[in-house]
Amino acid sequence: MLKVDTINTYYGSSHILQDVSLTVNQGEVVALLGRNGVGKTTTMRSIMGLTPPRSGEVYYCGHKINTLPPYRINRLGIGYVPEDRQVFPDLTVEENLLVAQRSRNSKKGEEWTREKVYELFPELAKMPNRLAGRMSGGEQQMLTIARTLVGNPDLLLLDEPSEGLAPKVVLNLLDVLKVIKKSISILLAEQNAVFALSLADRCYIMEKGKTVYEAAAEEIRENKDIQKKYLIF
């Protein structure tokens, strides 16, 4: 589904990724991993032609991405949910919804409408005209995701999503991610490993730019030499 193939981003002179590959099938959750600062947004900024690298390759359902600006990308199927969460602080919830409501581009699956997200997430059902920028920042992640699943991506990819939320509001996340994987594929880059390690399938731990393992979730979790080497526990 997804092929990221060697890729190599740069800000200005400073040479961030270096060599970056991995893949993403389908129906797969796909963690991340890594210590801040060591490439994770950069990598799915990467992916989505925010900051397009200046060598590699990415390809998405067997097309060449990597020289799209974001917009088509975000069309060909993939949504992004980024880190800094990125609401519209003056339109409402509904609002923020309407604005990114899209129809599938395949003809597989159910549809993410608004009244689907409000069933996910109850807590915005109950304030769809409340301004985003007055909601609390765990509210702000919940909208985020549901204004990106009303696009119905088909690759989804999560940048932090448990940072700097409460440990309470990161369980309840933890099960609507859990609810939106039996639909749709999902790229997490995550610090929280036992956040991650709870919903991947297979994960790769990223240090210096570079991906350095790439293991099943469940190898990981039993592999206390990795965990401490690379992993937030």
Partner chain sequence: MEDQFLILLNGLSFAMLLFLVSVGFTLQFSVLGVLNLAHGSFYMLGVFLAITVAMFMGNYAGNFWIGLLLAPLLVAAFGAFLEWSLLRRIYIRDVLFQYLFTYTWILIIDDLVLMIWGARYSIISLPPIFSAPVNFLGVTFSSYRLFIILLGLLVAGLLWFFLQKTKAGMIVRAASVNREMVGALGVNTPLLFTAVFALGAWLAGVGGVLVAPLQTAYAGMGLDIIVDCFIVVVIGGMGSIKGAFWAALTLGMLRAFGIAYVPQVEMALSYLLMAVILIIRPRGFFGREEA
Second form
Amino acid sequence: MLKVDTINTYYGSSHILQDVSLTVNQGEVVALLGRNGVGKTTTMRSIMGLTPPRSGEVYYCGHKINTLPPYRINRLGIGYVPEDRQVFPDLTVEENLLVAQRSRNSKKGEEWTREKVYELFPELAKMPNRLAGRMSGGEQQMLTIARTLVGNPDLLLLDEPSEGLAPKVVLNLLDVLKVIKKSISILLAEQNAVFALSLADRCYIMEKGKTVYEAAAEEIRENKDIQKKYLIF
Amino acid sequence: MEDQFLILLNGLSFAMLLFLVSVGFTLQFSVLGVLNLAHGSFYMLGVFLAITVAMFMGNYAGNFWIGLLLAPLLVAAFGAFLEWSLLRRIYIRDVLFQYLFTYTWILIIDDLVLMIWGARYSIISLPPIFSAPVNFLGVTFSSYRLFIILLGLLVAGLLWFFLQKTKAGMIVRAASVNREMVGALGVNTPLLFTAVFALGAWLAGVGGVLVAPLQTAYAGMGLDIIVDCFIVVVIGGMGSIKGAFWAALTLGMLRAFGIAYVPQVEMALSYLLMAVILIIRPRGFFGREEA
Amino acid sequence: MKKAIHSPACGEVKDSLYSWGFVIAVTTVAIPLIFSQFPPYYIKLASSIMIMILYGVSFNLLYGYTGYLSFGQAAYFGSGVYVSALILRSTSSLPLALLGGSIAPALLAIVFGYFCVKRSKLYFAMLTLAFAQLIYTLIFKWRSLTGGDDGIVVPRIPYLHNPLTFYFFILALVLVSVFIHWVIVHSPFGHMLKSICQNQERTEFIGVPVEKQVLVAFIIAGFFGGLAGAIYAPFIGVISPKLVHWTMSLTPVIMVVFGGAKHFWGPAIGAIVYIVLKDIITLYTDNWLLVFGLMLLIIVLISPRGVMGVLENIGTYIKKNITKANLMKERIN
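I've shown you the form predicted on its own. Could you give me the structure of the form predicted in complex with the partner chain?
Starting with the chain above, the whole complex follows.
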């Protein structure tokens, strides 16, 4: 479904991603693990076309997407939930959803409508007219996910969804994502490995801008050495 | 009492003209992040195109209306072309380069206007429907100025409706806080930028056509209006449409009463107001805290 | 991850490298004059180049070193012109005119600058333009003092009657002033300005009052811009509001784009290019604004660092390829 092939991405003159490759298959949840600042976010941004890679290729369902602008990438079916939420603070919950709403032909009948999203996030359903800027961090996180869902993606790029959330909210989030993963493939970047491993089928571990390890989620769950070396538990 | 009311109405008509032009300027800035220094030149193009339309039509009574319809559309098309062909190449550059870039447009457009229309100053005649003044709440007032006030209010209302109630308007508001995210959510941002830039240019063009019967046109009039736009934006808050409205209103009143009571220093009043705002409230009436 | 903030003009301000450019430029302008067989026209052209060099270098102290772009330097140049002209008319003392013609603009820069630095660079550019327009309108409308559109005839200075003598006087004045700029740029204050340009937030963070530093740079630029205007008044003989017009604010901008903001001597080279080019263009067409507008547009579009930037890019490109080739060789070996 998604194939990232030896991409190199720069910010100005600093070389952030070095020959990063990864794949996500249909129906899979793939976690991208690693400490803060190893290039997880940049990987996500590179896939999304927000900081296009300077070399290497990204393929999505047979399309070469690394030269496309972000909106085209989104319209091919990749939804992006950014690291720091980035809700539109001056817009209401409802308006945030309206901006992102997009139906896709392939999904006729099983589309994510606003109603369906409100069902999944009952907290949001209670306050459709609240300004997004006036919501708590947890609510904002729910809103960003909801906002991406109404765009009806086939693949979801989730960047650090659990960051800065209270443990209870994280559990809630986990439940939601378990529902979502039934119909949408997910690439999940996380520092919180416990959280990520309880969702993921397969994992990549990143360090210093490179993917250094790839394994099934179970394997990492059991391998204490790897955990100690690369992750924070 | 009647005099004051008349001054108030004059101020209102000036305020509405100012609002039309400066709201386009602030809208472009809030979505594209580019301050278009050549915005005043678009306004000037509106004036000169209206004159050309009037010349083509001869004495036909409807020429003003055709000008009002056509000229802003032409200006908008020109704006869209500039955005599409040139401006979008420099969004990734620093703001100062974008500044410098639109600055060069002033030179080019001003000189082109001089070449095409010449330095001869001209003015178009009022459409016949406005030839007689109206009696309005007890005062005799220019019907054309009343028309400007009403049109300004109408455009303000339509803009408000567009931004608050339509999906496109929501996208515009969303893009004004986070362009990147809007693109990642599937909005065709290049198209959005072109459209918003064209809308801003259209508004400048409308302002230009409206002013054509009131003021003699001259190459370089764009710079005067762009300075007024700056002042509106500083007072009202950068990127704020509500701010542009109230600031234009304040400035219009200040100017009208200034001309009436202290004509010698009237010109400096708007600067003085701007200076005061910069001291007591640097971000303007409705401006965001600067990032 | 935060995006690296890249300020346009910022980066290493180079000067030593380009000194030779200036030396060559000055000698090309000065040497022929020493063999003064040239018609006065060229001597006057060289004089105005010198004045524009001062104007450009003072402008660049602000733009090139702090990254604050002023679109309104004509306010200071122009007020220098007018104050100097008025003093010359009433006292006919050149030293007094030069003094007044640079102090008055500096005072103006204090007042306007105070407001201009209050917010971001974006506001700065906007406000400088607005205030300059205020000064223009003021001079244009204040007929009793400035003669309005008709302008003022500036009395001649008897001891500078000979164009060549005047040229050398201007040369000396400009060289001393530019030297002062050189000293400022290499002082701790100058280094502070550079760090503001490179990273304003960080500079603020370590406790530098950025606003104040920029204001000081603005005042210095106003002072020397005014001085350039003050000497321009007796040089040109008849002054008009054209010298305060926004197109006069454009002059240093063009010069810096041509010569490059990143070199101390950039605006000086730009001044030579600008004056000579303008002299040639106006031979053929009145629409020199259009020509310069198009040239600027193209330069800004393709090279953010001006003509010198283009040359430099070509240089680094060649260098890069050479090192690449060397690397390849090493690998093969």
